[in-house]
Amino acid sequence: MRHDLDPPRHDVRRLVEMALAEDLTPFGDLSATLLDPAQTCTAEFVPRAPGVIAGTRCVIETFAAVDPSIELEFAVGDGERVEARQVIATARGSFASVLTAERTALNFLSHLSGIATNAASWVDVAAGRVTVWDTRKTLPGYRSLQKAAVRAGGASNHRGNLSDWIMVKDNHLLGTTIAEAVAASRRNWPGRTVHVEADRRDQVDEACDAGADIILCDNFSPAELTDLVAHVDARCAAEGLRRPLLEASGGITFDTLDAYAGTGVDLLSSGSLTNAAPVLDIGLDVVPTA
């Protein structure tokens, strides 16, 4: 099991607690009270389509919160690719408890596995030519889980929040210059990554001169980016400048990914890794056993 793919445990517990409260307040699972409390079952988690799994920690936490006596065994872990109809986990225990936990567990597992599956499709097309990473376009409160799902899909994480590093975007430049912003960042937050957005070549040059660590090249076409990468490489070599990482961003879709991945940039970001990922359809097939 790869622990680098796990979201923070406190976030998992908090979100599972909220989800169960949403489902069980104020009187609990009324339908489950109709069942014999001694009745047991075996339940299998089965994807209806191929994909990449993420969110297993949420499933574990959900069943533990509903009924710690339920035995839950995963055949795969986060980051593993699965086929349709492949059994990915089995739960054994109280029939009523399994049904109470079912929807909450599946909501987390299907949503996060959908993000992992979507991210994996981007990584497959990029084919090692560029690092694909996400953005902060995540559901409020769910960022650490969604970013863990991105990692499960083989992609990388952009900054997690506004405190991770300095990112000077176009709106910041309404009140300062690139050179001033980079200098102030080095002075006030030494050791932090300084990331500058540029939508013109002259801004890219200014960011290189200022010593930015990463330059986000916003809304350039693939042809423009190919030319820009060659320009930055040549200029940095000729003038002895440290060559910053170059990131492509802005309106990049799955359909245009291949063209952008071949431009020579180091990084490629898209909010659609998280905010446009369809769920992976996963069902729970339940069989009463006693």
Second form
There are 6 protein chains.
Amino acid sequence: MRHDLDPPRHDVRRLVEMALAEDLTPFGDLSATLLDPAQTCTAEFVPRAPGVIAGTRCVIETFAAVDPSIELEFAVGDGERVEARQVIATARGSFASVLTAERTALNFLSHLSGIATNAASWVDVAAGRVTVWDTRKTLPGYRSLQKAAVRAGGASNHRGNLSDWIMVKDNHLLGTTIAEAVAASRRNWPGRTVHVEADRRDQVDEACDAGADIILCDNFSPAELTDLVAHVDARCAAEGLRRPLLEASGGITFDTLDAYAGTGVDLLSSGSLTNAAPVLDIGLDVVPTA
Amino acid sequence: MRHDLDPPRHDVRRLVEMALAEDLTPFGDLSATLLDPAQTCTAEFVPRAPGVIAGTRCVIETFAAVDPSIELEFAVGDGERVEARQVIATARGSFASVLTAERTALNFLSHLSGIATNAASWVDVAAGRVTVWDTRKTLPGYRSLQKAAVRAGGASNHRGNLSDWIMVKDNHLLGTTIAEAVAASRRNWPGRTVHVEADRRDQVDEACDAGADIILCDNFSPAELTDLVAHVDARCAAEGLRRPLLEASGGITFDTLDAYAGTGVDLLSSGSLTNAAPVLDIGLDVVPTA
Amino acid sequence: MRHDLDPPRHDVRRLVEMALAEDLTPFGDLSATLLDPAQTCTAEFVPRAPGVIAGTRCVIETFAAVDPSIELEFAVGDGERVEARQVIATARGSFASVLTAERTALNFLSHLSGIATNAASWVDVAAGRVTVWDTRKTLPGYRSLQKAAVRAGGASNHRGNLSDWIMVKDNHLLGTTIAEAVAASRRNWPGRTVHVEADRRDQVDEACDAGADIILCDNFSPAELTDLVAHVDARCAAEGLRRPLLEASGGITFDTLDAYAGTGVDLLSSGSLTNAAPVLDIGLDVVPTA
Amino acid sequence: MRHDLDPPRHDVRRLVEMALAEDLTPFGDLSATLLDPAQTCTAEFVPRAPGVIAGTRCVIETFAAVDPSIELEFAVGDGERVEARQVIATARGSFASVLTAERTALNFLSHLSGIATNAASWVDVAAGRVTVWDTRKTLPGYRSLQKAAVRAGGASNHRGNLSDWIMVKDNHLLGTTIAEAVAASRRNWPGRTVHVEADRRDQVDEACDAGADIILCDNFSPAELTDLVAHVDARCAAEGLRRPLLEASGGITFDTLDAYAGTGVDLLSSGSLTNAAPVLDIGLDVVPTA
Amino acid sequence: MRHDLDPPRHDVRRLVEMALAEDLTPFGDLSATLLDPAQTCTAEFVPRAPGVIAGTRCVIETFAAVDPSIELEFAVGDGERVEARQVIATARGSFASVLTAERTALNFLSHLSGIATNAASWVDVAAGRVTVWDTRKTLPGYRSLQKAAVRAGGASNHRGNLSDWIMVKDNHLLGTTIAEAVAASRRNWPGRTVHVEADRRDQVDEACDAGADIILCDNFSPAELTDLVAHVDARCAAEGLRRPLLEASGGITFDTLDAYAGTGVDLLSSGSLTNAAPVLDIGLDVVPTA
Amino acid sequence: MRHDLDPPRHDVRRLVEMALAEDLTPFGDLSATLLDPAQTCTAEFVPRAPGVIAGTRCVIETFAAVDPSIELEFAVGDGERVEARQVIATARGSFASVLTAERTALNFLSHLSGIATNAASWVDVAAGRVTVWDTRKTLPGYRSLQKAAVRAGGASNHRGNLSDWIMVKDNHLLGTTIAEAVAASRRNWPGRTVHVEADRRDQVDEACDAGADIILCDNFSPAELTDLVAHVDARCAAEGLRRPLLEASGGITFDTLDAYAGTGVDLLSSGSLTNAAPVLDIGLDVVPTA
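Having looked at the form predicted alone, could you now put up the form predicted in complex with a further copy of the same chain?
The complete assembly is shown below, putting the previous chain first.
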């Protein structure tokens, strides 16, 4: 089990608690009252399509909250690729409890595996030429879970939140300059990453001169980026400047990804990694035990 | 303002609180510290594509939590259609506060408006021939918000949760019959909807005989459904049975929707209403005030 | 153990946590500090009067929260009748911990068993002639626990909350008619129970014509109800209308219950099931172990 | 407004939040969607029987949480006696919001006013001869609210919780004596009330000698108590001991109250003050405004 | 294990949850991802200076929340004195988990042991001549934990909170007298400690006459207190008054403690017990296991 | 008002809620019931010693939670220096409410201003020669508040938590090298600060070669640091390496601060900034208004 792929437990537990409250209030699972309480079953989580798994921790906590006596065994962990119909995990125990937990567990698993699968498809296209980065375009309350799913897919996490590092966007430059903004950031938040958004080549130069750690090159075309990378490399070498990381961003889609990946930028970010990932279709195949 | 489109306030408030905690812990918005605290702005929420709006209540609570002094005026309410570039709402107040709240507000609004827009596109195709229903395939913690967005799009809400009404699925029939399961449901939960899943015509007949309120016809083709509706109509008339509502479900996609909508079933449900809705691209255009 | 009698775990856990916080803040159980920490005991939950048990899940969670090492064994489950002095459950473990948990556990158990016992006494009088229904007159925060206790007593649960199904009361008819209100409900909330309150026979007729699922006949006398049932039966048969469920409500007390039970109505509801149930007197008999 | 009758705000707010969550999840008030959102009303809280009011703070918080625009005016505060049909409070504002808040507000008000009314009836019988005390037999999560309602009825609050002061009951005397237990309490918790339970006269003497602040005289008859009071008075005077407060407890009911009240004890406690109080029947009379 | 030194579990758990959330949001422990997940270790909690231990319950809950598989064994319990370099506890298990939990566990343990150590140093100087009392000058949210640490150090707890007993300070005497305030307290809150603050000898006399349980003698010098004690003893004996407990307070520091301790007062309180206690320097010595 | 000094609102609100719950449960402020509810007052927050203010946001939230009708006016904001007896803020309103809120407000303000004052004294000694950094040695639950107080004192915030950036300590080097650990960090967490702890000069060299952003030089003496800085400067210049930030840490106290500040390191960190700061003595001077 790779623990770098786990979201913090408290975030998982809180969402599981919210999920069960919203699904079971006030009477519990009415349909489950039709079943013999002593009936047991075996149930397998099985994807209907190939993908990359994320969210197993949510499944574990969901079953633990519904019925701690259910045994849950994972054949596949977060970050692993699965084929369609390959068993991810097997649950054994109360038939009624498994049916009660089913939808909540699947809602987590299919959403987060969908993000992991989507991220992995970007990473596949990037093919090592560029690091694929997520954004803060995550669903409120799911930041840590969705970002863990991005890691499960092999992509990387951008800034975690507004408090994580400084991003100097155009709105932050009102009445100041890039140079001054970077200097103030270094002074006030020493040791912390300073990231500058640039829309034009002269702003990129200014950010290099200011010593930014990363420059977000916003809405440049692939051709412009190829030029820009060469320019920045040359200029930094010539002037003895540290070469900052260069990030491409702005309207990059899966379709244009390949073009951007070959431009020489270090990083490439897209909100669609998290906010446009289709769910991975996963089912729970339940078989009552005799 | 139509209050049937509002999710419960406590659900909205809790998610807003989680969102701001995850985006601002532990230091707040570092980049905002670059700004003059006295600087004000006007900011407009503007969609980049046409759609249907949902989630305005989340935007209101987000701004109220970040900075209650910001004035927020909505030109469009939940459930209304907007054109690309039509102003949805205008915020006026502290520049720093607006930038701090921006991403959280947009994450809610674009996700929920995406669901509303998606639902509306289904309703448009249905064109009054069938009621479009959502499912329990919602993101854990977002049940009430996503279902409100479905209503904003003009579609309808299926069962709210496991406690809402009884669904007799095949798993619930182990050691019993549809007739017995419906009778037990009526006895234990009088007055409550009893919904039966049927995979075959004989099960549909059995559910009619048992007096089910709704029959979910699972994985029938459009042609089979057209036949089935005629059969049920005739049989109920002949035998003096109340004609239950008939729901088509199982693998219906936007592409096959039109075919299903014309089969004569009353209702049609798909998880993709909520779990496959792309976000509506909405931006916040911020202009500092002099 | 019948799991249809369990309230949702999260509701139980939250109330147990609130109970222990309010009983132990800030210093814990001062009197328990007089005891030898190594002293153990056996303690039996024993009712002082006959009744029906509910709330065992609360007892379990209370002891688990105070001291998970206490062993707790139930001889009787929720929904079972007990004689005075019949042992319900036995706790074994730390003397100090048992005394600390005692009052909280008893406060839950005696309150909820009181409701179950009260409900059972109504069900006994009803004697199968009518279904006894609770109401929304429950203590805030205890909706699911009190309704589970009602089920433990053999009675049934009415609407769970305002979101569960539609009740068209006189206040909801301002500017509309029963027919229109029922039609709007069917349109907006398809598949969901529609319940209409009627004060007069013509309203009952109107509700039948509108296709209401249930009609609450408010403040009719037993004699009037007997007539009304015959009228509705005849009228629905004559006009080929589905016969709705008929509910008697309004000022029904345990004393008048018998008269109402024989009127032919299907259901009978009273707030006093939950808000006027005396506690079942239950004690904890603690014996230190040598 | 007497602020000694207010329960702590955080307790009230938390229960109101729980109440609205349980009554409105997940779709809100379905029936309210039948109403014109612009329709307003005037609504009066009116008791159907005479009583003493408690819980107004809960009503205030409920309306504030449902719809802050509703104006709420109280004619009567906590602790005041009302006649049947006397207006307690008037709400003005959105018709839909008032109907949504109605049941939650009434559930609080009728429960807590029931306790206040019950307490007042005990105080009336006591007629200044004895102080009427509550117990820890309160509903979990409602300790502070129910104890505030007891004060509203003119009775007094016993120990707030297990941490409040030391009660030496028979279970706490295993392997020790009253004298030692009181001494240990004084040593460990200086300045804090020490309360001793006594079943027999010799234990009462022992507790007096030990310097207990209060002696709970458990299960003494009124005649025995009259004797006991005289005995303690004489003995303390003779031996120069401080006369402790004497509390009668154990099976005292409203019917036997008068006999106990005249025995000369200082205090008299009964769990039935809180756990056997019938609700005060209060209704909300709603009139739409033209 | 002395359970009188444990703070309530719910307080500990809530702070542990807050601590881990603030230390691990949103990505978890980044540095721990550098480690082999299978690597185990042994880790010892070792003080760098002598002291008294408090907070072991927080350490237990922290490790349980981070990784329940870690084995934790305590050689020393709350309230015990340790030498520098004496092992307090040993943890065995996942290397990564131990490093993740380390700082949170140490932050609790060093803070609370610092308070216990500080309190013990006061108790040592008091040498049985006077009881050392804390105050309400505790860190918000830490009341029960800091007061438990004071007990671990051998000192005693003053009033737990504003609701615990009545303190009549000068601000409470506006428009009333000590005699009236004490009488009102006795009437409204029978059985509860009444504590009066006095700045002058005549106020002390007045409080004695009023029957106060404790008199806080504010800002008297040691010499004045010695006189005052003699005066009160004589006066109470002469007039047959119960001698109240006398508390010295106001600007007492560790340096002046010895002088105050010998004045004959019963109790002596200082905010510096809790709000000026230096942390006890404790480290975690971690050794990877082969 | 400088908003970079505000801790996140949700953290403040949660601690205020916890503080009031622990101080007012279950009966509220008993002593306040002695006061005339209509009595008003003016109250001034006045330090008894000079210092730097932090925590005003906590005072605002405390008063708002106790009684929103109290008017609170600040003459001094977070981060400002005050003289002894200089008025910080003035509250006007209900006498009873002010007394109830007093201790909670002061507990926050004196603790956080104590940290700000302590930090400022370090910054004064540093005199611009070195940046003073805090650590993660903060009280659990107070991370964001204590770190904001450090900023108010003019010092800077180190890593916010374990998730903020990577610190490679000796424990993280088991089975790997500094070079490999830095490379893995860059690969897995691109753009994020990588901080390496070094105990010896060769480790410092290795960290420079590996491209660490910051090197924590642990337990070097001032003389060693002076040498080290010269060495690193020379070596980086010679080899064309980026010169990392150099941090001194390990046992630095206020007494040795001056020596370390002149060594040429960029940063200097000490846990005592937060965990050994004495409270700033602040009182509330309350004057009833006629």
